[in-house]
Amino acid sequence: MNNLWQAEAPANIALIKYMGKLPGNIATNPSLSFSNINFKTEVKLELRCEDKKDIWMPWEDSGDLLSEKESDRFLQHLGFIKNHYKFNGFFIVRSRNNFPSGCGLASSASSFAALTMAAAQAISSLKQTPPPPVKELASLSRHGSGSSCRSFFMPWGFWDGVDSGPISFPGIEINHFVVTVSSSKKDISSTEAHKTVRTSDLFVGRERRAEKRLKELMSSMSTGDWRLCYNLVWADFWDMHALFETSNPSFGYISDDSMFVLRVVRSYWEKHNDGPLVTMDAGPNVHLLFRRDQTLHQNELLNFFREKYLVLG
């Protein structure tokens, strides 16, 4: 009998953000993301027969280590999935990312998606039941990390706050890069940010603003209005960071280096009337999304940034 199961899931970057959530990791506004398999988490489960508990261990030959708090959260989600499927066995859990921590990619999304996939594979195999549908797995994964539900759908994932699924923009293929201006661990976690932004006066109306931008972005992606896409994505990440800066207490992630990258890209757009989509998560690093027919713009900008920063992609 097989006693080893493995799954992988991509990180995703939201172009329209969700910020603020309800119990059960239900988002207060819908969001749209791009998933990139070049940035992924792998999870391996091994059936554990001797001790009556799950344990997390580092992947062999991997430098990826979880803190006690992080591993506890990971194992709690595994327990949630086992309870959902009424499974009483135990596992050794190993995980690794193919991207460095602190690079600006939210590894919780890819990690919890991969864990959910691996656990479902293992339990289905051991109980000899059909594998659950993808949308069911995405819904379960959301309880561990809200944004992980979007990592089940490639390249584009939509999450309306509860349900998630794929969405298609025919003719648009994307190259995604991260300009890593800092690899330091952030002082305020995304979980804390979700709680604190509710104290901002700007939080009132955030749901309406995000919904409006999302509708306009999906329309402009469908019609190929790339300039409007850039404007909408730019506005939405600034909207989110404005919530951080106007919360009580206020906090922020944008550094001088972040601003340098943002100003360079904005100047490039002003000069060429073309360029990448630009966004930032709850951190200082900058995500650039180029259409695949933008080779000249992509090479010019990335070569410039590589002189000063680590560029992943």
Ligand code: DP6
Given for the second form:
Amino acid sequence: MNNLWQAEAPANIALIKYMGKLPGNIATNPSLSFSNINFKTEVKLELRCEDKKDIWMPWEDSGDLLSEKESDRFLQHLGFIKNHYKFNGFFIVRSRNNFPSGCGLASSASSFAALTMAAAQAISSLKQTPPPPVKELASLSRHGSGSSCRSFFMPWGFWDGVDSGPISFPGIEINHFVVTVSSSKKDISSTEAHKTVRTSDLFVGRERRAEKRLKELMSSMSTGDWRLCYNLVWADFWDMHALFETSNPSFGYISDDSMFVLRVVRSYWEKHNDGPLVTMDAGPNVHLLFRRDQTLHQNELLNFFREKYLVLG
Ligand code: DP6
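Starting from the form predicted on its own above, please write out the structure of the form predicted together with the named molecule.
Everything in the complex follows now, all chains and molecules, and the chain you saw is the first one.
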């Protein structure tokens, strides 16, 4: 009998951000993201008949380590999935990322999505039940980490309340890169950020602003108004970072290097009236999204940033 199951899931970068949540990781505002399988987490589950608890172990040949807090959170989610499907066995869990974690590259999204997929595969094969539908898995995964529900949908995923799903923008194909100005672990996790932003005066109105931008972004993606897409995506990540900076206590992720990259991209847009979409997660690194037909802009900007930073993509 097979006793090993493996799954992989992409990280996703939100263009309209999930920031602020209710219990059960129900987002206070809708969000939209791009999933990129070049940034992925793999999870492997091995059934352990003799053990009485799940354990996390590093992937054999990878240097990836989770802190005790991170592995507890991961195993707690596995417990939640097992409980949901009324499964009593225990697993060894191994995971690895092909990109740096905890620095604003959305590693919790890919890791919780991959864990949910692997657990569902294992349980349905052991219980000989049909594999659960993707939307059900996305919804379960959301309980582990909210943004992971969008990683089930490629290339675009939306999430509103408890509902997440795919969305398409025909004719728009994206090359996504991250200008990695730092790969150090962040001090404040996104989970903490969701709680603290409620203390900001700017939190009132966040839901309405994000909803309005999302509507406008979907329409400008459909009509191909790339400049408007850039403005909306730019405004939404600044909105989120303004919440961080105006919270009590105030915190933030934007470094001098992040500011440098942002200013270069803004000047580029001013000069060429064209360029990439720009966004930042809860971290200092800057995400650039080019349309496939923007090869010249892509080469020019990335070659410039490569002289100073590691560009992943
Ligand atoms: C800044 O999904 O990491 O990346 O639900 O507490 O696990 P938890 O938070 P998480 O929040 C991600 C927030 C964000 C923006 C986004 O991806 O939409």
